[in-house]
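Given next, in C-alpha cells, is a single chain: the form predicted on its own.
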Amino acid sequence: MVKPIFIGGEWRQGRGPVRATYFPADGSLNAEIATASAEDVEEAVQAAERAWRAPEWRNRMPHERAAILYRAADLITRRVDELAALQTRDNGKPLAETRGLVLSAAGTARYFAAACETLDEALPSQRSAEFMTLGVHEPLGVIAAITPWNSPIASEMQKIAPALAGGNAVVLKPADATPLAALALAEIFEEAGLPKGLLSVLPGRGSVVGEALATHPLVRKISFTGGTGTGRHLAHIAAEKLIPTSLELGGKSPTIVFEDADIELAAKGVVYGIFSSSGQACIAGSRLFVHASVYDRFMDRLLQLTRGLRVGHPEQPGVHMGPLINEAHLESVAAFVEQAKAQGGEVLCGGERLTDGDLALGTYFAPTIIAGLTNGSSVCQEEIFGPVLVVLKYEDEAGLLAQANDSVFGLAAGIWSENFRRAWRIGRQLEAGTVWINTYKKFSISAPFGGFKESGLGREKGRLGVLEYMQQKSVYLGLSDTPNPWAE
C-alpha cells in the first residue's frame, strides 16, 4: 500500500513518483510513498498562505498557540518508543540514540511553547509629550523548512515549533531517504489541534519539491539543514527574493587534547564525538589535535576504546554504531579512506566495510582512525560525514590555532584540558559557533546553535530562535493635538 502524504492539512496521494524507503540495517522495505510534485507544492503553499492569514490563527493569543505545542509534546512523549523505532527504521541509528532524539523533539515543542508565551510584549522604545513608539514582532508568513536525514525528528521540530510559535505556517520537505518521522509529526500536530493548512509535509526530490518550494513567491523564509552546496544554492534563491534564510550546514570540527587533559575522560569524549551516529553528524569531531607530549599515551587508549565499540543491528541493545544511511554514502566514505591512503595516511584501525554475518545485509563501516597526514590533506578539509577520525600531532599553541581554524567550516569544536583559563582563552579564539570544553555533543534547547563561515547563517534554538521566524514593526502613537509642525 502506498503511504499518503500531508498536503495542506489533508492526507492524500502525492502526484510525484512512488518512492520506496529502506532499512539501512538489512535493506528491507520500510514504505512506499507517492512523493509530492510541483503541483502539490503549489497547493500546500497556497493553503499555508490562507491558513496563517486567517483570523482564527493570526488573532490567536500566544498562550493558545502554545497549547497546541504542549499537546504535541505530550503526544510525542506518549509515543516515544514507537517514534524511536520508526526513526531507527528510517536511518539506522541505534534505538537508544533515536529515543533521545524523539524526547529532544518533545522538549523542543515544550520550550518554544513556553517561549511563545513570553513574546507578546509591545514595549515602548521612546516616550515624549508628542508621541510614543512601540516595538512588536509579527510572523513572516509561509516558511519553507528543509531537513536532513541524519536526525530527522529533532531537526524537523527545531524548525516547526519556533515557526508555529511565531504565528507562521510551515511547509516541510523532509530528506528523500527519511520521510517517515516527518509524516508521523504531521499526524501528531493534526491530533494536537493545529488548524488545517498550517503544516504540510511533502516528501520528494530536492530538485523538484525543494526547488519549487524555495522559489515560490509566497514563501517568506527558507530554513535549511544539510550540505553546504545545497545551502549555498538556497542562499542565492533567498537573495534573489530578498527573504531571510537560516542555514545549518556542514562541519569539519577540530577537537584539541592538551597535555594536561584527563586522558581517560578525553579519550571517551573523542570516541563519542566522532563515532556516535556512525559519524553522520555535522558536528562530529572529525579532526583531532593531540599534544606531542601525551600523543602516544592518548592514542593507545583511544585505539583501545575504538576497537571495543560494538557495531551492529540498531535494534539490538548495547550497540554503539549502526549502519550508514545507504550504499552510495558508504561508497563515499570508503573513497575518502582510499584518498587518505594515497596521500600517505596510515589507517590505525578500521577503514573497511563490515560484512561478518548479518552485517553483510546492511551498510556497515568500521570506526576508522587515520594518522600521518597534514591538516591540508583532503580528508582534513572535506566533510566525510562518516565514522572517520583524522589525528594530527601538535606542539605549540600558535600553530595549533592556525591549523584548527584553517577550514572553510566553523560549526563546532572541542577542548580537553584541566586548565579552564586556557580552555576559555582558546575557545574564544576558535572560529566555531559551538565550543565544548571537557564534554562533546551536549545540547540545550535554550542555547542558540549555528555556524561560522561556510557552516551556515543564522541561529536555531534559544528563546530568540522564535524571532528568526518573525519580523519587527515599530508603531508610533500620536499623543499631541498637533499632528505635525505644519499644523501649528
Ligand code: NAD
The other form holds:
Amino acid sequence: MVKPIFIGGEWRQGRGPVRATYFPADGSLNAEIATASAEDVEEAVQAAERAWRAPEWRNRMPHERAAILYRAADLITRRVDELAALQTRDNGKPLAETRGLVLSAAGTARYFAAACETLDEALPSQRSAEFMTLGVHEPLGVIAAITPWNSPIASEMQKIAPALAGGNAVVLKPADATPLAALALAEIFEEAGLPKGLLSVLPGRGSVVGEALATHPLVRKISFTGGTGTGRHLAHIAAEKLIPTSLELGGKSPTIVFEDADIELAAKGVVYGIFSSSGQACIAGSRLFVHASVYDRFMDRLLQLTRGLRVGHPEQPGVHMGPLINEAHLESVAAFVEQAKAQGGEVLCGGERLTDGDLALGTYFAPTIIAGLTNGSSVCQEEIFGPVLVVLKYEDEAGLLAQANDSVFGLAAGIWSENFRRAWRIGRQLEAGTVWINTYKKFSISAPFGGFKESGLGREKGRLGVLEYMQQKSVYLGLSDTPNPWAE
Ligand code: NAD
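Starting from the form predicted on its own, produce the coordinates for the form predicted together with ligand NAD.
Expanding to the full complex; the earlier chain stays at the top.
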C-alpha cells in the first residue's frame, strides 16, 4: 500500500511520484510513499500560514503550547522500541543507536516545552516621565525545516520543538531516504492535540519539494541540516528573500592525542568518535593528529580496537557498525579511499566493501584507517561521511594547531590529554563550535550546537534556542498628556 503523507493536518496521497525506501541492511522494501508535489507545498504552506495566525494558536499561553510538546514527548517515549526499529530500517543504524536518537527526540520536546513555559515573553521595561518601553518576542510565521537522513527523528525534533514553542507553524521536508520517522512524528503531534496545519510533513526530492518550500514567499525562516553545498544554496535563497536561516552543515573534525593522553581511554574514544554510525555523522572525528612520541603505541591499540569492531546486521544486538545508507554513498566512500591511495596514502586496515555471508545483501564498508598523507590531501579536506579515519603524526603544538584549523569546516574537535590546562588552552584555539576534552560525541540539550566557518550558521538547542524562531518587538507606552514637543 502506498503510504499517505501529512499535508495541512490531513493524511493524503501526495501528488508527486511514488518513491520506495529500502532497508540498507538487505535491500528489502521499507515503504512506498507518494511524495509531495509543488501544489502540495503550496497547500501545506497556506495551511501553516492560516494556522499560526489563527487566534486559537496566537493567543494560546506558552504553557498551553508546552502541554502539546510534553504530550508528544510522552507518546514518543511510549513508542520508543517501534520508532527505533522504524529508523533502523530507514537508515541502517544499529538499534541501540536509534533508540538513543528516539529518546533524545523526546528529551528535546520536553526541554523546549519547559523553555517555552519559562520564557519571559515581555522583556524588562524602562520608564521615563513620558513613556515606558516593553520588549516582546513574537513568532516568525511559517518555518521550512529541511533535514538529512543520518539522525532523522533527533534532527527533526530539534527544529519542530523550538519552532512550535515559539508559536510558529512548521512544514518539514525530510530526506528522501528516511521519511518514515518524520511521518511518525506527524502522527504523534496529531495525537498530542496539535491544531491542524501547524505541522505538515512533505517527503520528496530536495530539488522539487525542498526548493518549492524554501522559495515560497510565505516561508519566514529556513532551518536546514545537511550538506554544506545545499546549505550554501539555501542561504542564497534566504538572502534574496531577506529571511533568517539556521544552517547545520558538514564537518571534518580534528581529534588530537597528546603525548600525555591516557592511551587506552583515547584509543577507545577515537574509535567511537569516527566509527559509530559507520562514520555517517557530521561530527565524526575523521582527522586524527597523534604526537610522534606516542604514535606507535597509540596506533597499535587503535588498530587492535578497530579490527575488533563488529560490523553486521543493525537489528542484531552487540553490533557496532551497520551498513551505509545506500549503494551510491558506498561508492562515494570507496572512491575517497581510492583517491587516498593514489595520493600515496597507506591503508592500515579496512578500505573495502564487506561481502562475507549476509553482508553481501547490504551496503557494508569496513572501518578504515589511512596514514601517510598530509593535511592538504583531499581525504583530509573533504567530508567523506563514512567509516574512514585519516591519521597524521605531529611534532609540535604550533604546527598542530595550524593544521587542525586548516579546514573550511569548523564543526567539532576532540582533545585527549591528562593536562587539563593545556587541553583548555588548545580547545580555546581550535576553530570549532563544539570541543570535547577526554570524551567525544556526548551531548547535552542545554548546550548550544552549531558550526564555525562552512559548518554552519546559528545555533540549535540551549534554553534560548527558541529565540532563533522568534523576533523581538519594542513597544513604547506613552505616559504624558503631550504626545510630542510641538503639542506644549
Ligand atoms: P543533503 O544536503 O544532500 O540533503 C539534506 C536535505 O536537503 C535533504 O532533505 C534533501 O532532500 C534536501 N535538499 C537537497 N537539495 C535541496 C534543494 N535544492 N533545496 C532544498 N532542499 C534540498 O545532505 P544529506 O546527504 O542528506 O546529509 C548529509 C550531510 O548532512 C553531511 O554533510 C552532514 O555533515 C550533514 N549533517 C550536518 C549536521 C549538523 O548538525 N551540522 C547533522 C547531520 C548531518
